[in-house]
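The chain that follows stands alone, in the form predicted on its own, written as structure tokens.
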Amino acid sequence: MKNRALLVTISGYSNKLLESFDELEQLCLTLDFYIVDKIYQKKLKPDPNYYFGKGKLEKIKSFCYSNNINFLVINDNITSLQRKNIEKFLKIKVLDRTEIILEIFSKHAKTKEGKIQVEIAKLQYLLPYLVGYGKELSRLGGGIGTRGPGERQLEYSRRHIKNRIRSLKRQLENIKHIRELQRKKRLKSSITKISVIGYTNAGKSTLLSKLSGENLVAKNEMFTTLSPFTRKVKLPSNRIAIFSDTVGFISNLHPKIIEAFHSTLEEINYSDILLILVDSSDNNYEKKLETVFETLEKIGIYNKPYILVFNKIDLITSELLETIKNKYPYAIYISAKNNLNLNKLLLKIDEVIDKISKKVITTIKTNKMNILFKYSEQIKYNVLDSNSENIKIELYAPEKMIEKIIKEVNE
């Protein structure tokens, strides 16, 4: 097989790298690697020149030669010197964790924005490695670990690479400007904005497909969604909410990737409610939930109302489900794939919208009820009392919307 890979890492004082080792395997499988084996070295910290100890590196070289391995994948981010020395010693391609993620981004980048963001991330991350390798080891020359969204060979000087990054950022700014205009229209509408976020492969696209009734891309792969997309969903209260899907989170995400995808992630900032989706069938769901909150902190999002949603409950035992419920009694438990408890989720969303909306009790004339009907997608009201001339209502809506309605009913 062409892409035969050996996965390697070291373990130090903590098991942090080992905990993400299985995740690295899933990332590599998304790229159609054949994983020959996984090995690790007990070592407190990486060797500054070779990452591994010399003895372990000799064993890795022998193993790679005996098993026709052509990729060494390291579950860590390595330095330019470490990469150069390892590749020279082993005579095979070396990829680190961030490069694997960037390759998956390349695979799934379909929109112009997504492709630009991926290329920026690749160039910024790989810039130290691109210069000085020469044609034979160009990091973006050809094949896995070497190709960017533009599929062009990068044998440029550092200056040309930086010029390319600036050009791409200008293109991204133009796309960002268009999105800001679209966002302003949505903000003016007073319709609730909900961002669906979570660890990669938690089922965000599947959930949005079910809620919106559209057949969106939903694969059992990591990072299938790179660019945000929005859909309108009708809630039990008859209000409409706008749901936005976002790029999935992952542990040890390099700052350069977060920087490149900041324009996508900032969409979360403009939401009223966060829907944090968790894969309940994942043994490491608690660690991954921590990563979600850490990533939100990195992009500057604090104190935003959120609903914790455990997905894929059809894949776990009833005993495990009860255990999770005891830990997270206020969460919602669903199976997006099987349409299980989705109505409970929508009712919970309605409940949270009520909490963040302004509540007023007012009386309007019966012949002005058509005004309430006009804004039914943005408000919720309950009739408390009525007679032939007046209706007393309890109204939930954003403050500006309430002011607008009261002004119209009193004209």
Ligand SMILES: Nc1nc2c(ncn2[C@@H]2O[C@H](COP(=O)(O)OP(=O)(O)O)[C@@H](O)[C@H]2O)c(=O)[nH]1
Contents of the next structure:
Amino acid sequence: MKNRALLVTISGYSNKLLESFDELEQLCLTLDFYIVDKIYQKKLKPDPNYYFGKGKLEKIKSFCYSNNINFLVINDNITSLQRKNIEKFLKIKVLDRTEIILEIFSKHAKTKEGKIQVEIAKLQYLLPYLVGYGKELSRLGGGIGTRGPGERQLEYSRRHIKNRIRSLKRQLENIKHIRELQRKKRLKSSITKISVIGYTNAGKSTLLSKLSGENLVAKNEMFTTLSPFTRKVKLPSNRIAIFSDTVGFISNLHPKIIEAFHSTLEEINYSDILLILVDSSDNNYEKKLETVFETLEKIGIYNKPYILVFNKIDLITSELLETIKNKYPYAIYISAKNNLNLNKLLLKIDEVIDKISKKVITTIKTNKMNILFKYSEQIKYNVLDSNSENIKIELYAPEKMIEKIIKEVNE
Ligand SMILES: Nc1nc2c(ncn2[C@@H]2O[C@H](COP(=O)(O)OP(=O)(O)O)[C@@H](O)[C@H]2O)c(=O)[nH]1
Ligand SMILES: [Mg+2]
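Having seen the form predicted on its own, can you show the form predicted together with the ligand?
Once more the chain from above appears, this time first in line as the rest of the complex follows.
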């Protein structure tokens, strides 16, 4: 049974909270919530005790009761007093915007380090709420489960939680050097890795599923060991690349969870190429793009080749498209949903891989050609000349791959 959620917000000053209401819906869908309805109240400032006005809260209560709602999701960050009061009044679990975002980070955190960072962020964010209110810590551990509030009445002292945070931070220190080792190991693998990054709703998941749907690589063991966020795609050159769907950027992140967000993005370090996906129909796209670049800089990614991809061009006028094209002449313009220009994108990726690959011209014996076939998913070559014994080729491949091949053909 799905978690049935009611999404609520007040309008806020100049409707600020209404603007991010759709984004919240998108985030909840990512978490597999069934969204029963969205309700807002025209109100500038939240009530300090109950967030909503008392009348509105009564209405919410009867709505939740008659619609079997088990989660109230508020599009704002609430205080622990508000949280406690609303939960007591409605008798269902209340989640605020930052908690929803933290759940998404949990889902995306792949490395041990990422998982610990997210747990620390959760503890720090919910600390004032957890202290003394008898909340089960499982609220933090197993993600958003089906349990209601107050099932296991455990009391947590501030000291208890602070100790837990300290111990997690120690663990972080310890795994830092292990991570370095893993990183080296991963870098050895020569298959091209591509991370798709961008704001939530840009179309990252759609793009990934279209690419792998159109160019589905036959199911094999390699495929089944990939994470749910990863797809293998065959490029026009016949090379294979692995695409990863990364955690989406989200507007107005709470300062306490920014570090956790950055750690969730760390996998980008392991990729060879970035696809920066932009929703061209979003009025705020330029500011968002700027934030993406700033964030990459903050997490120490300066020199990775990237391809700028403007998505959803089916939703904008041709005038706007022309304007954007003039500003970003090197970008690729697609509609993931309508399969528009996806091949152009793949060709561009091939082009970039060629650029970051090394090129050598070498002559190999005809009977060693099978070695090239063996690695055909990771290399590209053109035959320049051949006779019955030798073939002269121009070979494009990552440096490590070239070394490997040269060694094998000369054995
Ligand atoms: N009109 C249009 N909608 C799109 C396109 N690509 C994605 N979408 C829609 O945009 C929404 C968000 O897409 P999703 O792939 O979940 O974005 P993500 O958050 O970046 O993974 C979904 O409703 C998609 O159907 C596109 O090219 N055109
Ligand atoms: Mg997605």
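Residue numbers count along the first chain shown, from 1. Rigid core here is just the name for the largest C-alpha set that superposes within 1.5 Å across the two forms. Nothing here was measured: the structure is a model prediction, and the numbers come from that model.
**Student:** Taking the rigid core as the superposition reference, indicate whether the CA of Asp47 shifts 2 angstroms or more between the two forms.
**Tutor:** It does, since the Asp47 C-alpha is displaced 2 Å or more between the two forms after the core fit.
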